[in-house]
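Below sits a lone chain in structure tokens, taken as the form predicted alone.
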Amino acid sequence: MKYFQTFLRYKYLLLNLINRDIKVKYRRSVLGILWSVLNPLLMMAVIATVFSHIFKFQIENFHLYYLTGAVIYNFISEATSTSMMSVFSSAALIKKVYIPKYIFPLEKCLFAFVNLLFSLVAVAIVMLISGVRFTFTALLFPVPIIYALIFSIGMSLILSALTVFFRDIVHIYGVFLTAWMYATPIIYPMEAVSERIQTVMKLNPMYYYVQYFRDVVLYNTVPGIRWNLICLAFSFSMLIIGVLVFKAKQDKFVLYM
């Protein structure tokens, strides 16, 4: 209750620091937030060109399998990779004044869920270019959302308070988050690797989280509970574990800033 009400006295500045940086991302941008809907249509046209007609990957409506799984994992890798540095940056205004330091971390989270927000506006797009039906099922995808964003929350507290003794871990989980798109099925069918490989697989929680957006929007299918409680278990793991991270590091951080 009392870490609650002080998210509560705190929530304005959430608000305005979300505010700050899509002002800041969008700032002389022509276009402005529209490349929110452009970036992810642009990407999905060079990728299904490569991927459908060089390597004749054969996937039924393969754009809209790419968008699907490539939404998911910019969120997350966006929202987590930014939050890396959120608590080291704002170290001028933490020595000055009060502030939850796990606010830092959460807006970054937030700013890159208004982002997909608007991503999903290109996979509407390119449902309707498709022919794809919307069915009562597609009403169902802000649930794979919510499990990514709860997961995300859980990393990126851990990640940003990891990179306050450790800077390295920026450079090193760029790395980390490109084996981490490959090893997820976005940009090609899981039936492509042996079955050895799929079990490996199905360990990566991000698989679960794409797999869950594609049966609702794309295959018109609601996932069972085994794989709901799969996607909890998952996202709320990682959310116990990032919380119990984060609190125990958080008083050292003045002295690494």
Second form
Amino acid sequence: MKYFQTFLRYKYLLLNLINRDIKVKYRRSVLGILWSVLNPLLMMAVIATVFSHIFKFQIENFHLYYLTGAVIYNFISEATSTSMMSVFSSAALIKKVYIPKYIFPLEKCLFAFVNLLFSLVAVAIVMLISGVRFTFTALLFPVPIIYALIFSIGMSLILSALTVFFRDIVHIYGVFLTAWMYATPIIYPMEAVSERIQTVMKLNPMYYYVQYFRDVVLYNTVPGIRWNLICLAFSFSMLIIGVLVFKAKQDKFVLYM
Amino acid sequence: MSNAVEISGVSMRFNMAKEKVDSIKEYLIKFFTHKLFFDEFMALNDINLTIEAGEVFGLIGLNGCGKSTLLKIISGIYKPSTGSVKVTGTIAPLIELGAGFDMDLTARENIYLNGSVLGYSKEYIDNKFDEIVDFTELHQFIDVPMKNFSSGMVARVGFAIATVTKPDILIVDEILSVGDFLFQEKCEKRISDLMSGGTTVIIVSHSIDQIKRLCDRVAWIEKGKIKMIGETEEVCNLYTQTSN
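Let me have the form predicted in complex with the partner chain next, following on from the form predicted alone.
Following is the full complex, with the preceding chain placed first.
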């Protein structure tokens, strides 16, 4: 209850910080927030051109296949990697005013989420152009991205707490993110790898979020209960671990800044 | 009279690492070679202090004696290593004005940002916006990015935001030394307005004159311990005599 009250008190701060990030990100760019739509589109054009020539995967609607995977991946990778530095780089503030410290990673995740919403516009555009059928299943798109958001918040809490103590995690994480991208079927189909590797790949939470998103948007199917339970389990166990780690370490942050 | 702040048996211990270990490699090497020792440093040692509601309380002492650490413990930034702090009411910290300003944003945007850092709601800032701007006297610069402000101008905005509310406890750390003398007078006036409205004020200052002018009671801190608590005049006189 007490925690909830503090959160409400700082809700406006959270909104303000997100607002600031948006302003600072698009300051002095002519197209402004439109970049959040254009960027995934241009990226997709490059990847689709390159990969459809190098690898001869038989993927129907490769553009959309790639884009649906990439927006989920980009969201998780942006949310976690910006959160990571968020506590540490707010040292000036944390040392001077009392603010609940989870505000910082939470804010970065929500900011990345706003960006994700804009890149969904890009997904819709590509859907229109490539003539994919819009069906009611597409309306379920918030489900996988909210799973991914919960997962990202959990992971961000852990990463941002650890980064205060060990700055070099930032460098390792950059490499990890690249590996994670290739370990998830984003630019290649799952069937391209051997069955044995597929079993290992199924331990990757990102695979489930990406697949869920593709199912509802691209393949017009709704994942079953089992799939939902797996997603829920990954998201909430990450969130719980995140909260516990952060809570255990947060009082020490200020001493290491 | 009720107590605004009750500090009992508070100690603050810092690990004073000779070299800062902030990478995993260093940590592991030091861990396995058993060199992971820190020099401990007691910034505060068994502090007991009660500040009554409505009182203007001064903290004096030489640099590094623990004054700022004590303020940070009162405002909840540090958790004390031992002991407990009980604070009744809302705190508006003035510890270094303008912490939390984003210099890329304009003064208007920063008033909202900084206000929310202090926990104000949007409606509250909307209502008080004109009052804040009037206090800063910076009307024509309100839509200018704050990186173009002088430090005195930044301090004006910071002070105006922090004191627009009527906090139960106001913490003032060496801030009255910025700004021109007119603004300093204005700040002092605002502080005395707050005081007459029943706000408890805790002031850290190296200006003994200022302390004498404003405070009811003073604590003299030396090397993390309270050397003396008492009436302003008495403590200040002894402090200046011994320090010279």
